[in-house]
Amino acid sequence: MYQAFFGFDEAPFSLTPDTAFYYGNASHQEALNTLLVALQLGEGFIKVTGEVGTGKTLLCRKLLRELGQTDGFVTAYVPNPALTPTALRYSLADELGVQYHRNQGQHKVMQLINERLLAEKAAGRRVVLIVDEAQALSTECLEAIRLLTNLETEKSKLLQVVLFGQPELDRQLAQPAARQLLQRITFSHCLAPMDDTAVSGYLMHRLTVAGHTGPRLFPARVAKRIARASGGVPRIVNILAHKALLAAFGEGRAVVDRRHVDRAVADTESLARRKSRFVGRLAMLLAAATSAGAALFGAYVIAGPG
């Protein structure tokens, strides 16, 4: 809607994870570097967690892209792991290009997967299974993945695994049934929200990738307002920036100001609910303080100044 007005070639704040817009802030770049180094070292299990909206899927796709451009790696990607263990094995076989009949037993399918992994190893390639939204994995699927990593030669694993998930994944792995898998996780990283400086750089980066060459659309104080309102969560930053641009466009303004961001915040349900909860808690605290103060005053009147 506003692309031509601001001089964009494409929408700068789409919620679709597009690696062209990847911004290597400190936490994400540290995670990516950790992943690449750990995979080069041949580590079996690696885990990346982060709250909703912190950019796990974008980082996941960035990793897939990096590995796809690196000699010596073959990747298998499972974006929706809400599967049965059987379906998970079929999914891995499909990703690896393994030919099998649907009526073949699981033992035969596992044998074919093992043969493909050995062939890739003989060709000098590492196979990496990357699971997004891993908090959706059942306990049975987690155990199935652990058993897959038992496939190995005398010197190295035939399959490496990277799990991307929300913090609920940590709680799943803390269960007694998953303790063997938990012990095998050698590297892990938790994605942190962006700070004010990173949000400002993030906004400028996405605008530049989208083709903007004009004056700065989000002045420093406006970018800071977005950072504080969003808590540094990339998805919420995108939502607020998009709505603020709409508000500025509606007024024919070439630069976003604080009023536009305030309107975007007021129009964002998740932020409105958070504010409502905060106001409710504050009211309860004030009521409790007022009640306690009245009781103390009453006691003072009855007992006198002592």
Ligand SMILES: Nc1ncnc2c1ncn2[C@@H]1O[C@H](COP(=O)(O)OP(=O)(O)OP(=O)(O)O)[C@@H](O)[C@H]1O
The other form holds:
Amino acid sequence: MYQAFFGFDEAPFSLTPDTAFYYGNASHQEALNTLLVALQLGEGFIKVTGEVGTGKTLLCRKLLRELGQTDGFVTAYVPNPALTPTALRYSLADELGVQYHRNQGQHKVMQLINERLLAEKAAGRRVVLIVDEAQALSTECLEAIRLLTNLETEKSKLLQVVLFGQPELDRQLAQPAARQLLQRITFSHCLAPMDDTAVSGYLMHRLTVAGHTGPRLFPARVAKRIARASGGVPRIVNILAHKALLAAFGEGRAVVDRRHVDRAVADTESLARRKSRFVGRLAMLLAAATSAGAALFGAYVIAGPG
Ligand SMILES: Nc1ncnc2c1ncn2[C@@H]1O[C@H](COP(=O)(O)OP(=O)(O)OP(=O)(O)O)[C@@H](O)[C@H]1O
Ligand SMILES: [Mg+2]
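With the form predicted on its own in hand, show me what the form predicted in complex with this ligand looks like.
Once more the chain from above appears, this time first in line as the rest of the complex follows.
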């Protein structure tokens, strides 16, 4: 709605993970490089974790694109793995273009997948299974994936797996039933939030991709305010930047100022929740400190000084 006013060709802060807007900040770029190198090396299991909104799905899509443009890779993408192990195997078969009938037993489907993996290997291609939202995988599905990566020739694995997930994935992998899989994860990366400089670069990058050419829309102090309020989490940066632009547009201002960001922050529920969690934790700490102080004081009174 403010696109024409600011001279954008498209919305700069949409919440859709669109690879055209990818900004290679340190943590994302490091993750992407790690993934590409590890996959080239033939690593069997790679894990990328990150808090909600830190850019896992975008990175997933970026990886799919990169591998799509690299000779020697075939990818299978499972975006939503809240599936049964059977559905997961069908999904892999579909992605690989394996022909099968639903009334064929699972053993047969596995055999067909294995044949396809061997054929890809013979053609000199690596097959990579990429799972987003991996924290939603059941223990049974984690085990099914582990069994899939058991398919191998004498020299190498036939299937490489990349898991993208929220931090709960680590807790799931720590369960006794998933230990075998955990042991096989040789490369992992945790996506960090952006620092102030990265947020500033991120804002400018997304504006440029959206077609903005005019003067700086988010001056340095304003960008810093967004960085601090968002904790450097890209999705929250997008929400705040969008709302701040709306506020500036509402006033007919061509540049965003601090008040616009403050209004965006006040209007953003997820931030209120972050803040109330923080206040809650602070209150608990204060209560603990107060009761420890009271106990010490009591001991002092009872025992007397010295
Ligand atoms: N490096 C980046 N460059 C450009 N945009 C980014 C980057 N990282 C994240 N974003 C943007 O931030 C938003 C959230 O990213 P994304 O949906 O990938 O997060 P997520 O980690 O998958 O979240 P969830 O845990 O909820 O699945 C998207 O709009 C995405 O385009
Ligand atoms: Mg996601």
